[in-house]
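Have a look below at one chain only, the form predicted alone, in structure tokens format.
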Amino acid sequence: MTRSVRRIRRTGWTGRSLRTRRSLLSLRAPLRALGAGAAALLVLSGCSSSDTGSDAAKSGSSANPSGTVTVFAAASLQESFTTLGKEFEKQHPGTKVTFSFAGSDSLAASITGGAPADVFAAASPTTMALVTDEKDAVGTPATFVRNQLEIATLPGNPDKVSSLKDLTRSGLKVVLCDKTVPCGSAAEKALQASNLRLTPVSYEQDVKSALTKVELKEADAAVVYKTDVQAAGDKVEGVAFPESAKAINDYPIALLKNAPNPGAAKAFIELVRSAQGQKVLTGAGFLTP
């Protein structure tokens, strides 16, 4: 055997040139590059999606609801919207839903102002489009109840108040929701609407803030909603008119655009549109759409 055959039998690169090995020893260290980048990229792969998945689950969704739903409501919605926000946290464990209930036309204009709240449901289309008016909603709001007004005199009605002309009677205390109010702006349509005039003692912010008058005694009656003397119990006595019919709100609830938790906010309008939402509203006395 010659020298030259057992020095290529030593290296084990029989049939193989010595350029050959060469290059194939220096694609090695590429290959070996090409691997470790393809594992970094599959670990921060991972990464992406574990942090994408995170930020869904804070933000809920309304088929898997979580976080806290803020939700800006009319004052004459407080009751029956409490209830449907204790049933909203039964069925979704973890949730949370915060309410800021007070006059339609101030609470959209703490929307319009950039105060942070996922739902805004108002007592009249008018205040409602105050907030679409200005892009601040999703979509198009939907009306899901609407609502009639009411007399609230003292209990026992000592005044014998029976008609909404018996309101103009001299020495009555009478007290109103501001015309800004959709309580008072309905009011102000059923006087119209019976060439009555009426001057009352004060005009108040919102429906709980008129009720709240007769109830401590300071006004002998107000015209403020059903559903307002219903949960009111025998704090007050309630008085229908027929002029009322001409005067019935509805209810629009929206979704908002700037909602910090979207997820649950459509969940919560979902509930209240729902036949278990409206059996909980029309029990407080509203109407169904």
The other form holds:
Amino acid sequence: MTRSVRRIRRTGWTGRSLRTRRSLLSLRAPLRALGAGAAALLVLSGCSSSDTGSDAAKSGSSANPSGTVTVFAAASLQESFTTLGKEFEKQHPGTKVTFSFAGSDSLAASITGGAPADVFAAASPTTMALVTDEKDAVGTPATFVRNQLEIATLPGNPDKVSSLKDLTRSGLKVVLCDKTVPCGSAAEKALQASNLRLTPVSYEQDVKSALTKVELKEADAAVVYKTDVQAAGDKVEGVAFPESAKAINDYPIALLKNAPNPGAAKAFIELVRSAQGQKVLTGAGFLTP
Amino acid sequence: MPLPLLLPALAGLAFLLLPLLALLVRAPWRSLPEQLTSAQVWEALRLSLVCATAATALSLVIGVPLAWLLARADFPGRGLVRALVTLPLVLPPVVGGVALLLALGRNGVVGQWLDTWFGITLPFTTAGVILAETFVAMPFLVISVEGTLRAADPRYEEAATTLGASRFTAFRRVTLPLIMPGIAAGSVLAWARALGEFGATITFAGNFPGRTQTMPLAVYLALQNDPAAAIALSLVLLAVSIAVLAGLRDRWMTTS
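Structure of the form predicted in complex with the partner chain (previous: the form predicted alone):
What follows is the whole complex; the chain from before opens it.
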């Protein structure tokens, strides 16, 4: 950093002195601009080198994890994984867990596209397969929880929705997850199993977007996970339906091949699968595998 | 040609063109005809073109008078109003979508009255897509037209009014022809921005094929499970954008 400051000072000085020698200006001015550009580059690289410094401190074994763990997790895991992340940081001082919560398919696309993640927790084996097919995961993914669908309705259930069939009533605004997302494919499976045809007003890009549309009262109902209904508290009302038993999602978790911090990543997966982790997850409404 | 300008300029050009080139290089040319003949692609493309055009038309109807107000009328707080008008330019589109939901949604500040009085609900409809696109794209038109208005000499309008024309006639017959290049340029910008709109649209209008699923939404969702289809869709959008921009440039924008 000091080098770059010195460089800026020097270019400043030559700049001033050059003004007296106009004949040289046309030749030196480009050099001056190059100098300023180089100084800017030095400043930039100076900033990023401090980051790589902390990267070096990240390498840790499973026994003594340290540094940052980056976890890509399905949107439905948001609440329970945030709790587990805080627990992990408490158990292993000096670690930091950063999450990216989104639709599993979108996360899988990021991972196969080269996103620097350590752990991937998907909401369906299909979306996990997108990653394992590209050989981007280490070993076989382990199922750590299962999740069941539920209908989320407005508080107090003003439309008196009591079954999956009620959602096909005309005039009722229903949102589903897009078929590319696990909650969407599960909803489709449940609808097919009961021979129902449902035309939603929208196919949302992940389960939380679908739930939000009901929370904002823009939609009358959404087919989401039981865990999402529970996490939303009294902003929505859950209606269980028997067909959901035919579309229970397995949630697999895997260590990623290009994990920047595999040691701490393994420790995080251990925590998720431990009795303590399972307690947090079942407390959020997940089913044990 | 000074080298310190030329080199960054070439780097800038390469930076902008490289991703587009990559799209062409990795395009699934063999399966392309098959990808592009699916009904969903054409539905999304048709919807995109219709909505972007409608959003531009709406922007013209309410945006040009707004630009006139900002450039010609003198009122306290004009600077603040101008800043507020340009806000959607810097606002993340998703935030715009959320704001639209809170304002015009079924349960929104204004939307609940639209629903109870007229039975109009905007989210999840094609009209919702047009509104979301207008919200994001109109500032481009307003800025462009306002700039042209400021550069245009107000004395022409004054001369027209002293010769007996009303203010509105002066605007229609003198100002409007004068600022046409600015309006054309602004419309093209707004149309292009509307065509590529994603965040506000998916947040406010949702995603349903044929009704609210525009090309950018189709590309995003296809990318998740069928990257080849996403690339094919992107190519179509790219080709349409280039064709329209090139076409309009030749016709209207060379004079500006």
